[in-house]
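Presented below, as structure tokens, is a lone chain in the form predicted on its own.
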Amino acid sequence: MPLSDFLDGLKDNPYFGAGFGLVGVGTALAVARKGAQVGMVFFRRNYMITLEVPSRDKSYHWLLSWITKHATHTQHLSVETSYMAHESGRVHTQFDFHPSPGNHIIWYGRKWIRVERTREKQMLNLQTGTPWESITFTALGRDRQIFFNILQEARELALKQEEGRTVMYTAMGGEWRPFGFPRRRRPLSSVVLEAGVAERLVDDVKDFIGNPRWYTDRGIPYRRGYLLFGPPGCGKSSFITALAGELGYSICLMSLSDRTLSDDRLNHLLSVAPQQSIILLEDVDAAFVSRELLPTENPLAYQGMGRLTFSGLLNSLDGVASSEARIVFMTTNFIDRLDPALIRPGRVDLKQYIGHCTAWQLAQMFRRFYPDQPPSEGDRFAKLALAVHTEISAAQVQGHFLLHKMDPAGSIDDVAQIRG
């Protein structure tokens, strides 16, 4: 049979007939989704834009809370638990929700604003051990500022939130991370130094903090080191804590005693620190002791505890590679079991003894536990004390205070019974 018999015979096939259609019809469809897909590309190329925040980024707990304070009708939440400790010593539990990871829609600025929260389930933060998170936000229009409007509200809420208060930081790895809730400032009038020293230290840090500029035309390094030294008990981190709040500053907490501290990591953690923070070693005579020891008195001496290294400490605290606009506070009970290359200045530019309290602090402490009081009482008590109790540290006063806080006459009475 010729061929064109053939073709003539199947064009007048009706099932033939019926395929050629669904075929073409099949083809339309396919060439219609593609150009939708390319169509939608098209748009949000040039009439969308989108905010990327990975979980690193220091405003992507700000923007969880903005989110949890814009999207109130989500149905798809999570739950972040905590604990907060009052002053009194109930603990209370509170639950955080925060939209759980997907899609949600949200009106804000006259737009409708996608947010997707997105986690990745096979890749952890090595160093928390937390999934890597993201959010996406997406929003019609190419302008720009409505995203700095988000970031700048979220900020002011995260503030607002921490507004009285002081936060507390602690090292997580290789970053900073919020220790707790933030605590209620501590007025500096609450710790009593020694007449005069509570007002050297802050006037030398408040100039600090308002002449860089004196630092910088003079090429010397803007940064401040602060040793406090003395027995325990005597008011050396609460000063710091309080001196914290009076500037309106947050504290990082160090210890050189962890045993995953290295050089590398210790050096980047004070690169690092939050803005406007006090960072705060403690007990720094317990990870490194003075070199002039001999190894009989003590097999320990200048060796460390951890992976971290003399040499290292000292690079960070002053070194080529060693940060600015700084403020350091180092704390001890024992200043002659430490290094003098440490305490030399540049790494500690002011020192400063808290010792045991002085009649004068005895009856400043009275004062103000006892405000009612004449101040003939607060000296009696000062007089007292002392005559009982050589040396007394503020710790021990207080617990005393406490024992009696409705009973000045019996915290006289009883000053005897001051606990050691």
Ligand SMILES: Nc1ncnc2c1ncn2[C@@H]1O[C@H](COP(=O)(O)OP(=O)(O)O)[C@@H](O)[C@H]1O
The other form holds:
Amino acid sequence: MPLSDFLDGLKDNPYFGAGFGLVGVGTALAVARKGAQVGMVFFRRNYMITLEVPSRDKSYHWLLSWITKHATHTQHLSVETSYMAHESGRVHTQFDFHPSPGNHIIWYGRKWIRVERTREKQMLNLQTGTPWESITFTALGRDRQIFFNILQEARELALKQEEGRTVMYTAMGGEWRPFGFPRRRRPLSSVVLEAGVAERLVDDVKDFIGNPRWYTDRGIPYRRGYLLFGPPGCGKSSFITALAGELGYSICLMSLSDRTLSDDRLNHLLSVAPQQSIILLEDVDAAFVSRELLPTENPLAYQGMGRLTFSGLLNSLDGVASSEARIVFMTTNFIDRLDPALIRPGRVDLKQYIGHCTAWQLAQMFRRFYPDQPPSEGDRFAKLALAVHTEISAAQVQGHFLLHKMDPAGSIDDVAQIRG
Ligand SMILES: Nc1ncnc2c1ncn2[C@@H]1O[C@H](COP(=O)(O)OP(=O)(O)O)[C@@H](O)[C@H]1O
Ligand SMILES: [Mg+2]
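So the form predicted on its own is up there; where is the form predicted in complex with the ligand?
Starting with the chain above, the whole complex follows.
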């Protein structure tokens, strides 16, 4: 069929004809819509202000809490569950409610503010493996001050929550996320180490923090590494938590046996760690164990379990790029399983053995737990305990006291049961 015939045929088709008639209306609608769009764009440009906060920004989490506090009417929440299994077997979970992705309207500063939390379904943050998120605030008017006020309030709110508390961060992909609510600071005095040990460590760290000039003047990277070693349950982790509290620092907890950890990611994480924080590498020997105990001499020891190589670990620890004070604490139950390169001076500047309880520690712990008892009872307890067992961990002492909460005499009588 020639083309002209085909077109003629179309003209007679009633549907096509009707469609043709509608084009006029359609165009008018399209123009109107376009006009409205242009108008909206104009309105937005001139009479609305917006602020976008991406999830990687520090204030993002502050703002989430701020929104939760202000969007009291919102019925659409999402939950963030923090879960942590302690070595003691205690499991800690916590639910945080946040406004869910979508729109929320907040009345603030005598203005309506639209808050839109968006989550990109298609797009993952490649570094963190988490969905890309952002919050956008939109307000009428031209005054940016309102956003400053919000940011400031959000920050103050967050800082108030953190006051007197220790924030724990864990690595999520390429960033550090606060883990659960900040915990109440653990007082240093609650961790009873052998006489002088805690003081030695605290003085060293304080001295380091107080003297950045010494390092910059000599062109030495401003970092200091510590290794606490010794049997489990003797206070390595507790001491570091208490130390962070004493300094007003947060803790960035990093697990080397994390299978998704690569050289690049570790390096990145160490360079973006929050200011005033202690990087804590717990049980650094465990990376070896999970590799089914390859010979520890093997410099590629960490390979195979993840993409983290031993040399990658060393490079990250040396942290050439960091200009911030960098405090790294490592703990291990088995110092002899560690490669000497990992703990040589410059990477680990101070090693401290945290061992089983001495008589002094036992007496001290007794007196702390039963403050009403005459001090001599503490000495009696210590002597009896060490007569039965020479290797007692502070965790065992603590457990023993808890079994005899109100009964100091019973705690002494039953001392043979101290190791459970
Ligand atoms: N020196 C200590 N003084 C007081 N409590 C201690 C001490 N050592 C351990 N504990 C208690 O025992 C438990 C385990 O201690 P932790 O610090 O995790 O030991 P580590 O890290 O050396 O294995 C914690 O509940 C802690 O309160
Ligand atoms: Mg520990």
